[in-house]
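There is one chain below, alone, in structure tokens, taken in the form predicted alone.
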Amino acid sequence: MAETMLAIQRLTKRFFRRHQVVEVIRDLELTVEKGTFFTLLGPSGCGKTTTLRCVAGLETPDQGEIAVGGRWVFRDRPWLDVPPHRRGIGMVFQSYAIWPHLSVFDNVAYPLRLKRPRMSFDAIRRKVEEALATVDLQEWTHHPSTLLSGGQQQRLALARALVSEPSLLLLDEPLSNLDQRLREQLRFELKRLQREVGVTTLYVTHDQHEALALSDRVGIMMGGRLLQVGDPETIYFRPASPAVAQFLGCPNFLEGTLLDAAPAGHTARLQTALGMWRGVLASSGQRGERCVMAVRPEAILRLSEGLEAEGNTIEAKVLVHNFLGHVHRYQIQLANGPIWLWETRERLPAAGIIGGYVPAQEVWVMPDSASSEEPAAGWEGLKGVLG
């Protein structure tokens, strides 16, 4: 049985803001097992990074528990807070918090002369340079902090926070400030540091694409709450409810009444606007039952000549196209029905009506009652993609 390194129960982060108290964080349950890259995926204001300074003891929870390598760091009864250098973790901030004003080895160095007991100089310059050459950055030792550029700032960053050797590292949005070459770049680089290393890593984002790419695991987080935890295929393809398929990408919804009993993970028939359709229940489901179908722009397929789909097929003209490298993008106007976007390798005619269908397997059905359990920010965004 995998090691848990980090444990979190019950927490709960309250501030004061225009003279109401707002509940950042509410009952928050979270469990990160040893060598696991896990990132905490949601929109901007929905609790991520409270959650990692709580963490990280730069915020001090209202309620609740937190213990690191199986060692409480926080409890709220009996109250217990260890200080943040105490707490065995390392941290990456979202603008890097690199000194100017030091070396490239001084600033990798730091947290080292703060050690009780003392290190000697060459126990310290043995750890900074092993730190600098994981991040190849060791023919900048002596360099100042200040010639580096954005990428190799981001990695300075990363060895300061390694070289103590921590249990958990924290990374709260680390390649926000660079350009998208570089953010590609450095994703590859991180995740196969993080791999060399070993070290668990609590990651913090709002971006879809760089948490897929990195984690082992994902937790999607709105409103201070966990919503779903998962690998990111699972979480991709199989979201727990609406608004976690639209904060992954997926643009396209229909609403449709069951027309038979089924269990969860089987097909199962639903009468919906433009037809009769099937899809994969997210969770057993009774005929008459109301859900909401996520359909990804990708799995739309183009209805060929002498090819007949069973159902699960669509009529739609063209309303604007964008190339975007590796797939084309269309955005379309359904016969009987919403606006959807559909992504094809394949360029469609400009003008006329597309037939178009979907596999079954490729239609994830959630319950509709699933809507009214997300928190108001994320199905207020459905809302307006449901009509």
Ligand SMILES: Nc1ncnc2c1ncn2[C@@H]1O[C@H](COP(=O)(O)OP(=O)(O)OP(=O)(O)O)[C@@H](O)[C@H]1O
Contents of the next structure:
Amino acid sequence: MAETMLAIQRLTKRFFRRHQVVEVIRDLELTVEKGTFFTLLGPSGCGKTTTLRCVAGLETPDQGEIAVGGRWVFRDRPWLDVPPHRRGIGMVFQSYAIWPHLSVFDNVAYPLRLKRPRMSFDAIRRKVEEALATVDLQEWTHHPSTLLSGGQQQRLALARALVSEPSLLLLDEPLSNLDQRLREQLRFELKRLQREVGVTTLYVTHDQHEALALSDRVGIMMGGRLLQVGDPETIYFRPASPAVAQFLGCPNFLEGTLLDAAPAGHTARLQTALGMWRGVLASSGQRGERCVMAVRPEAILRLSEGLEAEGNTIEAKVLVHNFLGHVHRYQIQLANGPIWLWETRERLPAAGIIGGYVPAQEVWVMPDSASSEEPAAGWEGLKGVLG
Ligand SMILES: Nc1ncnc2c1ncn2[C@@H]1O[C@H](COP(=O)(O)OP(=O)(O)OP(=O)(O)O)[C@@H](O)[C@H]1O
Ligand SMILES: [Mg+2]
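Can you return the structure of this protein in the form predicted in complex with this ligand rather than the form predicted alone?
Entire complex below, previous chain first.
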């Protein structure tokens, strides 16, 4: 069985804000297996940084337990709070946090010089050179750190976090200060590096592309809670709720009623305002239950002339067209009102009604979140977004 590197239980953190207590993290449970890249993905203010700071020991939780590498680092009963530098953790935060008055070498050597018993200079030099080689900065060893570009400074911060060989690496939006091109390049390097070094990583971002591209597992966080944990393909194609689907960029939702019982992963028929949809995959549900259907823009296919689709068809008029390079994106008007998006490599005619269909396996049906406390993400929300 896989070894657990990080275990968080019942984690709760409250802050005082304008004479009020705000619960920023609520009863969070999370485990990260050794060697994996785990990402907390969620909107701004959902508590990602606070979670990371609790793990690092920079914030004291109000409740819960945190264990790193099978060793308690925080526990509310009986009280235990291991100081940050004894938790075996390396950190890189959003701001570069390199020391501008130190050289590249001294930036990386800094954490090693604090170690007791003292390390010899030769041992420090070897470790620093190794860490700088890992992030491909060896040529810069003796330069002032201020000469480095933004991307290089982030790599330097990474080298400094890795030099003590932490059992857990915490990365809080480390790429967010970089331009698009550098971000993508570093995203790629970060993944390679993590594989190479094999260090267990807890990564924080609000960027879904980054989370999907980098992670072995992703936890979707909203309002201080985890809504779903899974591998990238599961959370993308099989979101647990409309809120998760919407956060992962799915703009199309349609409410309906299940006409069959749908045990998890089985197909069912769904009665909607656009008629009956057959053979759609449902996350689970009772016959007669109100559900929400999610359809990704790229799943809507054009119905060519003479081709009969087996149900699940739509008729639409093009409202807006954007050329995105790799695809054309359309905002379209369906006969009975609602607005959908359509992504295709071919150009759709600008005038007249277009026939389309959605293969049943591309439709995903979830319980209606209106009945839960999650943020509403539905057809109405979509209308709001698209005007
Ligand atoms: N020291 C503090 N005192 C009071 N409130 C705080 C404190 N630190 C964080 N908060 C509040 O806790 C909530 C969560 O903050 P946190 O920084 O964890 O969010 P985040 O998910 O990292 O957001 P972002 O993506 O914008 O970085 C926010 O509403 C924030 O205002
Ligand atoms: Mg943050």
